[in-house]
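One chain comes next, on its own, written as structure tokens: the form predicted on its own.
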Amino acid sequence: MIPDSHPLAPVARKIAAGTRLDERDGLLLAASDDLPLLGWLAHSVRERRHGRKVFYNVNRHINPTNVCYVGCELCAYADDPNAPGTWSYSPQECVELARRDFIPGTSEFHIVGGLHPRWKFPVYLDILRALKQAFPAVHLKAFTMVEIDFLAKIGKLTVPETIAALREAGLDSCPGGGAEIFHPEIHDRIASKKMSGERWLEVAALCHEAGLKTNCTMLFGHVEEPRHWVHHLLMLRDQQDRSGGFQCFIPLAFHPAGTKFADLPGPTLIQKLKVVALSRLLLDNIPHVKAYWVMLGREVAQLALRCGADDLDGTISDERITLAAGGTAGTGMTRDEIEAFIRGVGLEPVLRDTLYNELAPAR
């Protein structure tokens, strides 16, 4: 029991009565020292929904290009077309690259690059058909909101139009990368030339009329303060309740190395299990949270499963973004690895598709 005494107390009766959160309730979390309570309370918000489950799936990703014309503040993954260092993989190329790691049981490509200045709108549509036609079989989880609307630009067809062709070539769902934080005075210093979270949110919900699943994010750790991380995932949550979605919600913690904010710290340990919490307690609609073992750093990603996430993502080879920002999590962990790691907090692995169907028990 909480001592009525206790700051978070009416907070708590909240959420063991199952009724959502509201904004100063969130505000009352983020500023909250006691991160075992924190971490207890989405364990229990977590434990209700998924049991004692943690889902992984067997994948791989894809980056076609690391040319970007946009020169993100907090970016050291994209460069100058002509810069020393950069890539620009034809469709090709890209299925020699997923051939090269492949697995048998691999159920995703996971697809996000630059937005290349010189590319036209069929090079992405290629991309996709050649992988599909390669891997039929294989999910292909491609382009966030930032590049569907650039796309879009590019190809000079609205959004939907966009989203249906891609779909025509192979596209599966999308991923949730783009979001970085959403208030305007967080978003004009991070990330100036990149879209507004607003627009982000309406490419999102064009996705889900389309009948695209999606996934979305939060990059914390940075210039940011905890009002920030209310702020977005109470709009998230504003946008699954219209469009309904989102699958997964993956909070992504900063890397500084590389970008323009290379003098930040990044964030600690107690941020990165804090905003897991809250965005478990707070997304009541959102069905998962996801642990992303490559950004958090594989210890805090286990622990994480014990403050209120219940995905880790996949077994990951050739992830390059958060490499290039001085990430040392990792490239890829086998099957074997991965469930070990759950079982090593005493849960309970479940192999899963894109779209959280469950593929096979725990070995």
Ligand code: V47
The other form holds:
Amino acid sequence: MIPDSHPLAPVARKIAAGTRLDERDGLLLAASDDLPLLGWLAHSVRERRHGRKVFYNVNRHINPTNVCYVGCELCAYADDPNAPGTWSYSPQECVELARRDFIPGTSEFHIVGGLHPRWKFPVYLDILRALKQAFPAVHLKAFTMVEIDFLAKIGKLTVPETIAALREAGLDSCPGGGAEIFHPEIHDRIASKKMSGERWLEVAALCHEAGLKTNCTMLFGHVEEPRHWVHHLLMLRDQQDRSGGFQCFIPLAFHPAGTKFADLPGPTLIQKLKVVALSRLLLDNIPHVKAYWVMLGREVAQLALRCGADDLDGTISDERITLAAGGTAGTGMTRDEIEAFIRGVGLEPVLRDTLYNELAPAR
Ligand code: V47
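Other form of same protein, the form predicted together with the named molecule, not the form predicted on its own:
Let's see the whole complex now, leading with the same chain.
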């Protein structure tokens, strides 16, 4: 029981009753220093939805290029195709990369990259086609809302036409990146030249209308304040009420190295767990919250599973975005490691595909 005198007691009562939280509740939760209570409340909500299950998949990241003309302040990607350390893989090179260390049972390729200043729309279609042809059983979760909007521009198509062409080439769903922080006060500082939050949501809505599932994210731990988290999460919740296609929310912990914010420390442990809990509590209409271990760090991700998260992403071979920005969690966990990791906090691993179909009982 939470004593009536506790500042979060009224919010805790709403959570117990399954009542939707409002902005004021969100701000109270975000301002609270009572992390154990936040974690416990969020865990109770995730238990109501998913019991003791923690979902994961066997997946591989493919980043066809790390060249991007946008030059977001938050990102460590390069804007010059000739800069040292850049790559721009042809469709065939993407296939060779995927083939080189293919893990049997891989069910998903997660494909994102920069907005390449020289590539034309057919290059992106060819990447999907080549991968689908070589790996017909693997789900292609590819291209953020930012990339889809860009592809529509360079392809001189509408967004729905672009989505249709991508699907015809093999696209199965979309990842949630590129949302950053929607509030313009912060967006203008960390991603000043990137599409606005409103546009990101519009493109997501068009994907959902076309029947594509997508994910959604929030980048935290840089120059934002807790009120910006609440604003961002409520914008996602409103959009989900309207279009309903978000499967999973992923809080992305900022990695400063190599970015315009290299002097910042990145988020604290408390901030990481608080954002996971807050997102589970506010996003009552998005089924899953992911503890993305590559960005949270392995031990924090494990703790996050007791603070509201029910998904671990996957085995993730070859992740490069976090690595470029100083990530140290590494990539590539085996199924056994992931399952032990989940059982280590008293929960039950469930192998899934990208659309959250359960694939096999835990071993
Ligand atoms: O779009 C860029 C962010 C995203 C940095 O949908 C950074 O299942 C931290 O979206 N520090 C890519 N983050 C990752 C992503 C993702 C990851 C795992 C699963 C899913 C999913 C999506 O990372 C980018 C951008 O928002 N990012 N730079 C950085 N320095």
